[in-house]
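Heads up, the chain below is alone and in the form predicted alone; it's given as structure tokens.
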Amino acid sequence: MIQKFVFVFGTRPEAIKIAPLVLAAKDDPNLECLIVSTGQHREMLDQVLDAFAIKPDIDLDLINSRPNLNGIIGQSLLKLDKFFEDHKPDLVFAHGDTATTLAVSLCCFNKKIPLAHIEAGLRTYDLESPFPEEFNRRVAGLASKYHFCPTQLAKENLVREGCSENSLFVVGNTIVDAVRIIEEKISKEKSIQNKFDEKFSFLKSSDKVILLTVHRRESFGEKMKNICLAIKEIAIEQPNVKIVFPVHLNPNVRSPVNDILKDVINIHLLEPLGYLDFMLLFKRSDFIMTDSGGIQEEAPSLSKPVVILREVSERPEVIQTGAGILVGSSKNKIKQVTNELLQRGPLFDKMSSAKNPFGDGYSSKKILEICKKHLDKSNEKRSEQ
């Protein structure tokens, strides 16, 4: 019996992490795979889909109609409701903690459609940090039939919240699958590396390189200003270090970044990068500074130390294994840790050799096998009744 699986995403991080699942599902002759994009991130989302050669079956195209988060959620609910009514999926997949994820969770719950939550169980237990992601993922946890946890710790969070252990599966994180797939693509297609070398010719082989990203809502305002001031001082004090910063499109990021950093000669402010270029830049960097959740997971996959520009992380495994270190938005702390890593001493060695806590790069295969098995059992029970 052919099972109909629907995959819904709307942002760049969701697309990266759900892409390996989509590719695996499309290779399975027993699955009908439908891909829905809400278009929550337009340009940055399309860059990821191009890297994985994925084309949505339907694009809800919310970019022109959404005034704010509530606009995204409201428009998504209405359009998803119609799509699900028309196509009647056996199972819907959503990832993580975005506004798209919240809308999918509410819609599936109200229509009694089974939902599989990818990257389930991450928690800070602080609704303000990250905002609004902590709320979104808790709602997804309430609505989901299947919870695919990246680590044992994430599973334990859901057990404490009362989820049935029969619905919880520790499978690793699909972002490791994504990194593996992209590394294989880069290895096979030499032209990708050649184009990167030409595009990033300002990076010399002898340069120390820091990759920087900042985009989270809780980083806006004074925290963003402090981070930028710290980066500016590091760049001025370390003229032989090159800091490469793909700048998020949100004006709450762009405005302070341009005001504080645009005239510093060894800080390179770039437009958002395609995923292939971003991965090659990741591999070229000595270490990463970020407030991104996904990058915290990519870093140990590529043996790169990650300096976390947040006060708390819902990925404590990164810190516990020694792959990452929390610095918040304290200028002094950011500078202290950065300068120590630039020396390539014991801290750098410890962080770059940390064990990857997020799996073996084959989470997608495990997730699909579990889903097919459980749906087959459910269909058998219905047939017997």
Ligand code: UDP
Contents of the next structure:
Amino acid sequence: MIQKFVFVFGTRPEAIKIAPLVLAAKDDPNLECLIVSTGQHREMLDQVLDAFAIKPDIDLDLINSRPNLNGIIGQSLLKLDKFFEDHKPDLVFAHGDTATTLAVSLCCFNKKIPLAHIEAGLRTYDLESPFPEEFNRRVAGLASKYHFCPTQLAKENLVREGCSENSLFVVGNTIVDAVRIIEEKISKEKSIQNKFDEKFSFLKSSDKVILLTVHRRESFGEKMKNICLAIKEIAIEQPNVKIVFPVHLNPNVRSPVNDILKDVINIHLLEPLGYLDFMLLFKRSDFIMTDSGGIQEEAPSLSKPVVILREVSERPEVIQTGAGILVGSSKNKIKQVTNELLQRGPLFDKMSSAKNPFGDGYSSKKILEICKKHLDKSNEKRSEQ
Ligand code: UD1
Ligand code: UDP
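In place of the form predicted alone, output the structure of the form predicted together with the named molecule.
And the full complex, kicking off with our chain again.
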């Protein structure tokens, strides 16, 4: 029997991590696959979908009026309700902890539609950090029938919260699949690297390169300012280092970043990059500084040290394996760790050789196989009744 799987995403990281599942599902003759974008991110989402050559079947087209978080959730909820009513999915997939994830979770729960949660079980147990993501993922956990945990630690969180063991599956993180797919594409299509080399010709082979991103809501204000001031001092004190910073489109990020960093000659503020360019820049960099979730996972996948500009991480595996180091927003700590990594001494060697805790790059296949098997079983049970 053909099963109808619906994949919903709205932001850049959700699209990156759901894309490998969509590609695998499209290859499966026993699946009908529908792709829904809420359009929570507009420009940044389209950049990602281009890299994977994925086109949503439906775009809920929210963002024309740039709603706030409750606007995104409210509008998505109503439009998803109608979409699910029209299409009657056997299973819906949502990823992570965004406003889109929350809307999908509420909608599926109220309509009694089975939900598969990808990247389930990440927790800080602090509702303020990350805000509002810690709340969103807990709700997704409550609403889901299948929890696909990237690691054993994530599974243990859900066991402690009372999820039944047979709804929990440790499968790795689909971001490793995404990195694998993009690396294969880059090695097949030489023009991608050539275009990158042209666009980034300001990076000379002798340059040390730091890739930087920041965007989290809990960093807005004083923390963001401290991070930017630390970066500015590092750049001024070390003129042989180039800091490349693709700046998130959120005005709460762009305004302090531009105010503090725009006139520093060796800091390159760029527009958000497409995923192909971002991956190539990642590989070209000596190390990464970020508050991003996905980038913390990509770092050990690409053997790059990651300096985490947050007070706490729901990805403790990155710190335990040694790939990442938490520095928060303290100027002194950021500068101390950065300067040590720039020396390329034992800390750099240890961080860049850490084991990747997020799997083998074939999580998507495992997830689809588990879902198909479980749905077949529940259909068999229903037809016996
Ligand atoms: C969202 C997610 C966060 C994730 C991040 C990835 C929630 C609650 N948070 O945060 O978990 O880490 O995405 O980047 O869903 N903007 C644009 N165009 C775009 C994208 C954003 O102009 O393509 C600007 C808009 O001004 C928008 C603002 O960025 O209002 C914030 O976007 P939003 O989706 O509300 O939250 P993020 O901070 O991106
Ligand atoms: N990314 C990208 N272009 C950029 C910056 C990031 O393609 O200019 C990718 C990055 O490789 C990672 C994802 O976007 O896979 C992370 O998104 P973000 O940091 O916005 O969100 P988070 O992961 O923190 O939720």
